[in-house]
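Single chain ahead, by itself, as structure tokens, in the form predicted on its own.
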Amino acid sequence: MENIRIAVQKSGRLQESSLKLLKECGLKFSNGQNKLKAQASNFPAEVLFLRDDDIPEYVQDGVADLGIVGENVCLEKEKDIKTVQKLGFAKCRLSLAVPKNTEADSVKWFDGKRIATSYPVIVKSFLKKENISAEIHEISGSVEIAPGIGLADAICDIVSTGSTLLSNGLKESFSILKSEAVLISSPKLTDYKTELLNKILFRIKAVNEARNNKYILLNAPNHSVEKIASILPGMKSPTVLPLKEEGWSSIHSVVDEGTFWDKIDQLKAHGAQGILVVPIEKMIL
């Protein structure tokens, strides 16, 4: 049986997320120290540990049949590759920083300076696009350095928290890409493959489902019953059970996390009482 065979970083912030990602979706393989590779021991799937950088063009080059990679580097690389799926960690931005002393209040600010980037392709899109010129250094590794010796005089790099900006004397003054990890997949794939790919994004998707909606059990009286069944509808509808106790139900519903604690201050203001929230493992829609 052929292998479906999935690039993930060999180090660097991506790699445990990635293979958290593979491991919630049931595949179990062994990523021993130092190894370039891991076979799955219950999918037909092969997974390659590679660098970052690399896997746009070993997908491309059908080396890899899939690659989870940050959007930015797919948009950086510009390889013959299908984004089909965003994976909802990992997110990041690129962004323009300057000495923390320097007004640049407008993007206009950049025009005629000197920037360095390790991203040289996406900057000179933007710039290109808000008609501006000016010097692009590309730079691989640490990029803040750059202004501090005089080799430019602003930046445009990855940005999480801006912690590594601030210990560089740099602040953020604009973000031109927002990003996180993606996956990718060869535009040459088998049917077989593709298939394979097809079961690989229904869990995907099962387990992102999970992460963003709770399991929540209430106890309420009948007479709010159909108030709280509206605030929570639930996939179809909320389970509706009778109570020991005369006058009073259990409801059991799915809340999405973003509007979560809205929606427990308008259970409480209708009676819900004995309110528990758990944590869904997996979410077939």
Ligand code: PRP
Given for the second form:
Amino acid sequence: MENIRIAVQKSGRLQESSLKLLKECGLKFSNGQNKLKAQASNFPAEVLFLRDDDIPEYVQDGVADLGIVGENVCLEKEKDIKTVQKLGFAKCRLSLAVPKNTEADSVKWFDGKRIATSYPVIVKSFLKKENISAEIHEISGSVEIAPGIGLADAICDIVSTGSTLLSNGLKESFSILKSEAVLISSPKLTDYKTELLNKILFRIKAVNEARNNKYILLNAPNHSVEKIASILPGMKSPTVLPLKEEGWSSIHSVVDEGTFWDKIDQLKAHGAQGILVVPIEKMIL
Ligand code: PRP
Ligand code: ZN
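Form predicted on its own done, so how does the form predicted together with the ligand look?
Shown next: the complete complex, the earlier chain at its head.
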């Protein structure tokens, strides 16, 4: 059987979550330290371990069929690829940053300055839009040391926790782009590979739904069952089971992470007791 080839980052910010997602989608493969590729034992897929910056090009050229990469890299590389699904992890922003004692609160400050970055395409288009002309110094790594060694007045780089900036005596001045990990695909997949992509996509959605929802169980007096059912509509409708104790029911449903704490307060107000909230592993709607 022909494999669908999925490129993931070899090492760095996206790697761990990318592999975790593929494993949660049921793909079994080993990720040995120095491996360049791994065959899944239970799915016609091969995982390729590559530099994230190279992934868009490999996917465009069909060396890999799919890739997990940051939106920032996709935008910078301008390759002929399709973004299939946002993945919700490796959230970060691309920001202009300056030495911590520099006052650079408006974009105007960057006019005529030297900016070091690994994202020349994105930065140039941003500056053009803002009518700022600055000198771009493209460097491929360790951008944050550029101001300290006199190579640039400012940098534009990925900020996630902000600790890299902090430890290099820099501060964020202007965020120009938000980014997260996405699943990309080659624009020319065969029908067979499109079918495999759809299978993987179906699983990714189930994993993400599960991550955003919790299974909730509680006890409530029978007279509150209707009210509680309207607070916790669940996937179709909640399950209501009688308790051995007369006049009480057990209600089982699904609640989404975002509204969870608000709902707990409402449930308690309606006499709910013994509330259990448990993680869901997969959720298929
Ligand atoms: C980015 C950036 C910083 C770091 C910022 O690298 O270049 O090194 O992450 O993260 P922090 O705000 O949490 O300190 P990225 O992972 O994109 O690495 P790469 O350039 O090696 O692909
Ligand atoms: Zn990279």
